[in-house]
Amino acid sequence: MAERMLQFTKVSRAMPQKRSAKERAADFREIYGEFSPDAAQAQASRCSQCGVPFCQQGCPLQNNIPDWLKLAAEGRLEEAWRVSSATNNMPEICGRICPQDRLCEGICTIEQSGHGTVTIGSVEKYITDTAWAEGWIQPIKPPRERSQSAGIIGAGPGGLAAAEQLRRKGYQVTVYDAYDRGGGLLIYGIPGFKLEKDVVERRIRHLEASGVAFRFNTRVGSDVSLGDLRSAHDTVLIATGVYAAKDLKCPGSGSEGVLPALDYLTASNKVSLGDKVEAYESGALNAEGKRVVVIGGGDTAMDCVRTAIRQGAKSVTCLYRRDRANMPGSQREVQNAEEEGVVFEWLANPEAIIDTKGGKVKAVRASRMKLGEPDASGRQSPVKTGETFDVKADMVIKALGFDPEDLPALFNEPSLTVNRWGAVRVDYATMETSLPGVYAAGDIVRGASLVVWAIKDGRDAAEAMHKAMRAAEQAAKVAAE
């Protein structure tokens, strides 16, 4: 019915209802509302159904995206949502949290003919949303049983996804990870505001209820050693994620209140969820009341800004040396935040933490910069103009970047090769790592990245891990014959 498709210069584009920035600040709600039947329809009618489909290209899991906005426009969801999952294991997490300006809808053919961008985030949130709601996800019933079985260390997007993959071939599987719940950085480092929990607890569900078996509060290196997994299983993918921060080098970084962006959306985090946490409760990492100065332009820091307006900080400033066309984050969580209340201070670069003498952070000092000559990553480097200027802050939120951890070190396994950014070395042909047998997938392999590419190394992952687990079987029936 390709009738019902090209509507882009008949319907305008829109999102879902976004709640005004007064009502949103005052709790942990994700920002946007559902899409009604009607209004999802005709924005993914609005695609052009082009030859070459840009925004497939754009999607690092290569959706098929046209195909099921065309199934969605005619309301065929439930063939809409068997389309969408085929490529991705969390699609309602990847519609609620890609940074589509940059991805997909940034390449989207009518938004460079200046019509604006099919809304394909919202429309992907809202086919599985509606696929939950209708009980079409069910457990996973694999074709046959495999005796084989692969163990996953790391219960993040990336370990996630090829334990569902490995599940649907048939292996025994079985996820450690040293958090007390699944997911990694969607449960403890998102904020609910982008990502609710629930939506996150819901497919920790699933997977236990299609047979994954999972391990936590478990660290590989303590509780158990790598040797031990490679020993219980046929073989072991590594998908710990990056979790060590980017330190701020500066004069008075280490002053009482200056603390690293993770460390502070957990506690948030967890408070969400229920738990008590001693140092939100005496302060230490609870915003309300205080000034409270970010450092980072990526979307941590994003995340670091409307959690402290959510916590009830006075203020919330946001620095970030370059400026804002140039910045990591995505545009629309920079929106998101400057309507909340966040006041930006573009090229601006921390020079010194200023504290009182009892070593409580009070102010930060910055230098103004200007942009200079692109650097390696194509960007304009920042330049210090020599004009200085101070922020008053209560609390500084270091929200830099993350580095991977000395995993052959925690793993006390020398013979895990690592890169000099301390990333484990894969063969990208098969993500086998140096140790026969042991795979590595997401942010340990290319550093820090998006969830979406985590989804994609564990999937290339969970097929390598197939092939040579189904080659062992192989080899060891002609050798019984």
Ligand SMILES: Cc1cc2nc3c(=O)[nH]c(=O)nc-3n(C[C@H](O)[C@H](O)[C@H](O)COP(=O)(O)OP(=O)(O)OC[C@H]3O[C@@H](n4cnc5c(N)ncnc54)[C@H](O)[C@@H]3O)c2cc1C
Contents of the next structure:
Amino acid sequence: MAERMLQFTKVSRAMPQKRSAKERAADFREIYGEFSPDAAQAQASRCSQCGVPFCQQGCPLQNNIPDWLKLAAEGRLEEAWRVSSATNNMPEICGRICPQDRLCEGICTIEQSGHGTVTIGSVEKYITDTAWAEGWIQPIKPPRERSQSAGIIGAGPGGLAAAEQLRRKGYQVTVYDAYDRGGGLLIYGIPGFKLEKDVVERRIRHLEASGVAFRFNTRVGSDVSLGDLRSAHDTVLIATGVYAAKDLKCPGSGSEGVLPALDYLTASNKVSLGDKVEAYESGALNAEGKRVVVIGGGDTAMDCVRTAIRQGAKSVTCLYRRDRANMPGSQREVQNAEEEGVVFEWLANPEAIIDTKGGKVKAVRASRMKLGEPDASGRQSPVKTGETFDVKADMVIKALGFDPEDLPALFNEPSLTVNRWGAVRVDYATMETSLPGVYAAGDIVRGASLVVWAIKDGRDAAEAMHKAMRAAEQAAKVAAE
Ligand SMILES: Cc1cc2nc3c(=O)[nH]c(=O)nc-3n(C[C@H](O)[C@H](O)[C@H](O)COP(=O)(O)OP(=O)(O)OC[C@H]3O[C@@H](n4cnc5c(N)ncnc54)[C@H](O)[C@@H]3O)c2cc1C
Ligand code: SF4
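Switching forms now, from the form predicted alone to the form predicted together with the ligand, please provide the structure.
Every component of the complex follows; first up is the chain already shown.
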């Protein structure tokens, strides 16, 4: 092992080839290429095989990273994929879009010693992309079919991870989703330049081929009730994500041309998928030729600014009220956006949307901020300096985050307990909600979070659902004896 691993003093950290900013701004394809087999092996060999692997602690799924890095370094890719996929239902997706700098790679030991972190995410993506290409990923054939069934509300990463885990154990699984496609925010939120659409669609096809049934265009709460699903299935999972967009509270925020981020991104993603979107064609949700201002500093804001660049915006400016070091979005994505021509106005808070006589947006007035005392979360609060400035705009995109929708009202289930932010309360040991036999996972439990956390929750919920259904099956057997 020693010869093949611990190469970090000899081999420098390298990411897969990144396309030039000019080239990538012209399309919605992913910006990073794939490692060559030699490069993947060399990068994996940089791992120091720590006795206590901090990277594993930094990964919400507790992925067995040093083991699959070692197998990849030895060219034993099928074994590497088996280890990697044992703890993660979509490693090629996490490898692409996890903010690794804040998770596994952020606490990599060799990074701490100044050698540059192992490129864990890129090797993870390489291993599973290879597994798909080699045909190692085949439809699931459970050891035995069970008659019990699970109903899953939401085909985002939380729901899909749970569906796969339950199907592996032989349960009959039906996923209900309000959208016309599976993937949740993987398909309609996150743009193709971070995660190409066919990578997500391949996972849905895999689950379909494995016997998971999908009921698209089915909104629970209106097309079918939660009560119907509880009657039809032995257990139910709520994995509906969070979709109530936080609004801009300033004069003029209702002007024409001020848009919610998800409407804008969903339209763009639908166009990438080949759909005809009227609001895009009319120009209402198309940034082409416009001066675009995006308000916010998270992943959604970064996806909006980079989408606007690709649509051919005349200029793109991002306003964020704190500074670069204190923004919630990934630093890697800010760098990518800057390379592509986005201008960042740090420490800038919108004060008013200025519109024309006809009510169309023409500028955003912003206050220049400075960082003051830390708030309860420990982050320094932005305070006004008294200086204001205007940024001309034809389109303003609000990317201020999301809250849970009012699920007890939407589902007409007042006894579904939520916390004061509206997130569904669960018993964290089982992910069960206040309704017996109904579990919850992902953003609807945590608030807006990450794909990898939704996968973890989906897996944990599936395990608890399995235990409950197995116990019920055994109890029925005893009663019948
Ligand atoms: C623009 C954007 C970019 C992001 N970028 C990243 C990133 O780079 N990396 C990262 O890790 N995370 C990112 N995230 C966060 C990540 O996408 C979410 O944390 C994750 O998708 C949550 O998964 P989920 O399964 O809980 O919910 P979702 O992915 O939101 O899926 C929920 C599904 O439930 C369905 N649904 C909702 N209500 C109903 C109903 N009543 N009936 C039927 N179906 C319903 C929805 O249609 C949807 O398909 C991003 C989020 C956004 C908005
Ligand atoms: S799932 Fe995400 S956090 Fe875990 S090893 Fe992969 S990239 Fe890192």
